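Just the one chain here, laid out as C-alpha cells, in the form predicted alone.
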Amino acid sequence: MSEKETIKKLSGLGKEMVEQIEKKRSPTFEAALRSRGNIEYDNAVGYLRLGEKKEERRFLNVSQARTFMQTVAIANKTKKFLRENLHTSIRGLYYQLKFSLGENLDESLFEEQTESNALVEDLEVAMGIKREDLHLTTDRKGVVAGNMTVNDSFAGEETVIDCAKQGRSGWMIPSDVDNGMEFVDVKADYVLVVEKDALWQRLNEDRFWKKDNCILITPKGQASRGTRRMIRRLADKGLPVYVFTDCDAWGWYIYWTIKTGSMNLAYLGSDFSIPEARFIGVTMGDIEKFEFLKKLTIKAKPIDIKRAEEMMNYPWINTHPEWVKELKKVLTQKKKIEQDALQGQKLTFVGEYIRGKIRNKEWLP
C-alpha cells in the first residue's frame, strides 16, 4: 500500500471518530477478533485466516478507554512517521509514545512494549494494512542469493542490488520488501528455502543457485515477516517454492508456517503464506533410504515428541496421509535428524540430495 493510501486510511479513522463525537456518540472502531477461537484453516485457499467474529472498541467504556486512547496515539504517531518519511522499529515506536501523556503527569502511556505491539496488530486488522505500511520495521533475518536484481528506493536514494554478486554473505532481506522495492529481473527456475544459515553457506559456496538456476534463501530458522513476504512475491511470479528443513517437528513447523501462515499472523492471510510450497526434506524416510544417515540420528526429547503430537492435531496437517505417516514415525521411533547430517558422507552431498528430490518429485505436500 502506498504512503498516500495509508495516510488516507489513518485520516479516515480519525475523521470517523470526530464525526461520532459531534453526534454525541462514543468514538468506536471495529476489527476482526484475533483470538484462537476465530482462527480457521480455509481449505479452499490453503492458508490460515481470521473468521467472521468481530469486536468493537469503545472509548466510553471503563475497561476499554485506556487501550482505545493508546490505539489512537499509535495511529497518530505512525501517520507522523509517514508524513516525515521516517521509519522506526516497534521498539522505537514504544519509546516515542511511552511518556507522551504530558510532563506533569506521573504516568506513562505504555508500561510495557507488549501493550503497544498488540495494538499495532489491532490497527493492522482494523484497517487492512501491514505494519510495514506504517513505516514500522521488524528484525531482519533472511538472506538471499541468486539471479535476481532488485531496485530499492529508500531514504531518498535508489540502489540497484544484484543478488548474484553478493559474495559469501548474500543479501540481507529487509523487513519491508513491498514499499519502494521492485524485483526488476528474476531469472530463476524455482525458489529453494533452506532452514539453516550454515547449510545456506554450504550451498552458496558450491554456487548451487547458479548451477541449478534458483533463488537460494535461508530464513535462519523461523521465517521473519520480510522473508515470508519475499517468498510470496517470488511465488507470485510463478516460481515453484521448495522448502528444506531438519527432520523434526520444529523444522517441519517452519515449513508449515511458510505454507499456510501462522496463527499469530492469521489476520494477514494470503500476504504471508505460500500454499503452493512443497517440502523436499529431510524426512524420516530418508533415514531408511540413505544408509549413512542411520548412524547420525539424534534421540528425540520429550518436548520434540510433544510438538509432533500437537502437529498431528492440526487439521491443515493431519488431512495429508504423507505427513501423518512421518509424524507417527517420530512418535514410535523417537528419533530426529538434522539437515546438517547430509554432510556426513561428503560435504557436496547436500546439493546432490536436493537435486534428486526435485528431479524425482520426491516431495511432501
Second form
Number of protein chains: 2
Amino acid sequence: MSEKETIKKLSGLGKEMVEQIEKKRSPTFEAALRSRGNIEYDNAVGYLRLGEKKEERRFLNVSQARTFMQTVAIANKTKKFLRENLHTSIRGLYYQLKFSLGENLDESLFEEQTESNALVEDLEVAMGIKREDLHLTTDRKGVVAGNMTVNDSFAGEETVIDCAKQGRSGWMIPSDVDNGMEFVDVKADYVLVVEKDALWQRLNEDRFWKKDNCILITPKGQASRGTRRMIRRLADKGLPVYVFTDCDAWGWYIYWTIKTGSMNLAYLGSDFSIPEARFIGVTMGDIEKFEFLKKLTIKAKPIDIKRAEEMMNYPWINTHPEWVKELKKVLTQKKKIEQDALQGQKLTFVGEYIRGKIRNKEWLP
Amino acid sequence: MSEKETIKKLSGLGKEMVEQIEKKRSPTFEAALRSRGNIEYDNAVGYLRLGEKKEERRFLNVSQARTFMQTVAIANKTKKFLRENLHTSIRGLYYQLKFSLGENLDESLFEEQTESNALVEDLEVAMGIKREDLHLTTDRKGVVAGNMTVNDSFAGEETVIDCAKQGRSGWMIPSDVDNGMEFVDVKADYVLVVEKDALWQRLNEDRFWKKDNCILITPKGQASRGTRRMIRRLADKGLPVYVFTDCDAWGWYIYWTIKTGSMNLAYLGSDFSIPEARFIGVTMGDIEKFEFLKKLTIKAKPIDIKRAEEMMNYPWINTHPEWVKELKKVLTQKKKIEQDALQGQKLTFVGEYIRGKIRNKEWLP
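Switch from the form predicted alone, shown above, to the form predicted together with a further copy of the same chain and output its structure.
Shown next: the complete complex, the earlier chain at its head.
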C-alpha cells in the first residue's frame, strides 16, 4: 500500500467519525475479533486467520470510551508520522501519546507498552493495514546473504545492496521490507531458512549460498516481522522455501509459525505466512538415518514433551501423517537433536545434509 | 595474533605436556584464577582484570583429571579447526567433543554447554588467546553504519563493505572483527554507541551518522564480543567513543561493561574494554534540564533500586562523584527514563539531544 493510500485510509476513519458525530450518533469503528474463538486454520489457503466475528468499538460506551479514544489518538499520530515522512517504534509512539495525552488521563493507561501494542493491532485489523505502513518500525533480528540485490529507497537516498557481497557477516534484514524496497536480480534457486545464527555462520563460511545458489536467511529463532515478509516476498517470486531447525517442538514451531502463522499472529493472515514452505530437518527420522547422530541426541525435558503433545492437537499439524509420526517419536523416544549436532563428526557436514535432503525431496509438508 | 602463532601456541602446550610425561611428571598447565577473589579494578588502566593469583591444573589429580583432559581435547579440536581453516560455535565444538569423547566418558560431562564454555575460558586465560583466534564464532547482535569501509578477507574471498551504503538497515557486526578484517578509510569524527536498536533506526533514518560524521553502532542491549572489539578497534584509531543508554541501572551498566568490562568478563582485560568511553545520557539530570521529559519518566521498580544500590558499591563507579550524584537521584526520586522518551515531543529530537551533549561536553566519565 502506498503512503498516500494509507493516509487516505486514516483520514477516512476520521471523516467517518466526524460524520457520525454530526448525525448525533456515537462514533464507532469495527474490527475483526482477535480472541481465540475467532481464530481458524483455513485449509484452503494454508494459514491461520481471523474468522467472520467482528467487534464494534463505540465511543459512547463506558467500558470502551478509553480504548476508543486511544485508538483514534494512534491513528492521528501515525498519520502525522506519515506526513512528516518519519518512522518510530511502538515505544516511540507510546511516548508521543504519553506526551500528548498523558496529563489528561489516568497515568497507568499508558504505563505499559503492551496496551499501546494491542491498540496498534486494533488499528491494523480495523483498517486492513500493516503497522509498517503506519511508519512503525519493529524489532530486527534476521540476516540474509545470497545472489540478489535490493534497491533501497530510504531517507531520500537510493542504495543498492548486493547481498552476495556481505563478506563474513550479512545484511541485517530491515524492519520494513516493503515500502520503498525492491528485490531485484534475485538469481537464486531457492530460499534456505536456518533457525540458528551459528549454523548460518557455518554455512556462510562454506559459501553454501553461492555453491548451491540459494538465499540464506537466519531468523535467529522465531522470525521477526521483517524476516517473515522477506521470505514471503521471495516466495512470491516463485522461489521454493526450505526451513531447517532443531529437532524439537520449539524448532518445529518456528517452522510452523513461518508457514501458517501462529495463534497470536493470526490477525496478520496471508502477508505473514508462507504455506508453501517445506521442512527439511532436523527430524527424529534422522537418528536412524545418520549413525553418528545417535550419540549426539539430547534427552527431551518434560517441557519439550508437553509442547510436543500440544502440537499434536493443532489441526493444521495433526492432519499431516508425516508430522504425527515425528511427534510420536518424540513422545516415545523422549529425545531431541539440535541442528548444531550435525557438525559433530565433520564441520562441513551441515551443507551435505541440506543438499541431500533437497535433492532427494526428503522434506515434510 | 596470526593463525600460525595460535597453532604454535597450541602445539607448545601439547609439547610441554609430552615433555612432562617423558620426565615421568604429571602434565600441568597454569591459568589465572577467575574467581571473584582474583578480580580487581585497575585504576591505572581503567578496567577490570584478573590479579596475580594462578591455579595449576594437574592431570594426576583426581578432582582435576577430567577437566584437564577436556581442556586438552578442546586445544586439540581448535588446532584442527585452525588447520582446516574452518570456524564453528562453542556449541559446534561441544558436539565435536561429544562425538570424539562422548562414549568413553560419563555422558553428563558434556551434557551442558556451560561446561565447555568454562573450559574455553580456561584455555583463553592459560594461553593469552581469544576464542575468536581459536576459530570459535560467537553470538552476533550489533549493527553498524557510518563513513568507513571494511576490508573483509574471509572464506577465500576479499570483500569491501562500505558502511555508508547500507540503506535502511546496516551491516551486521560479525563475530570476529580481528582476523582477516581491516577498518580502512574511517572518515568519522567519533563513535556513537546507542543501546537500543529502535533508537539506532531512528537516528539512521535521520542520517545522523552522515550529518554528524560518526560511526553509529547499536549493541542491541549488552554488547556482544564482536561489537566490543569493533568499538575497541575504532577507539584505537583515535576516535572518541560516546555511549547513549536508558537512564536506569541496567542501561548504565551496559555503558560500564563497554568501558571497564564486568566481573564475569574480567578475564578478557584490555582487548574488550574501552576505558576512554564517555557517557552522554540519558541522565537523571536531564529531567531538570528538559521540561518535556518530566511527564515521560517511569517509576523505578524495587529491582531497579536494588541494582542502583549495587552499582554504588562498585569502586570503579563510586569513585566518580558525577555517578554517585546520578545514582543517589535514582535512590531518592525512584524514577527512570528510557532513551525512547526523548522522542515524546518530537521524533527528531534524539539527534539534537546527542549533538548538544557532545558539543557542550556534557558527558559523564
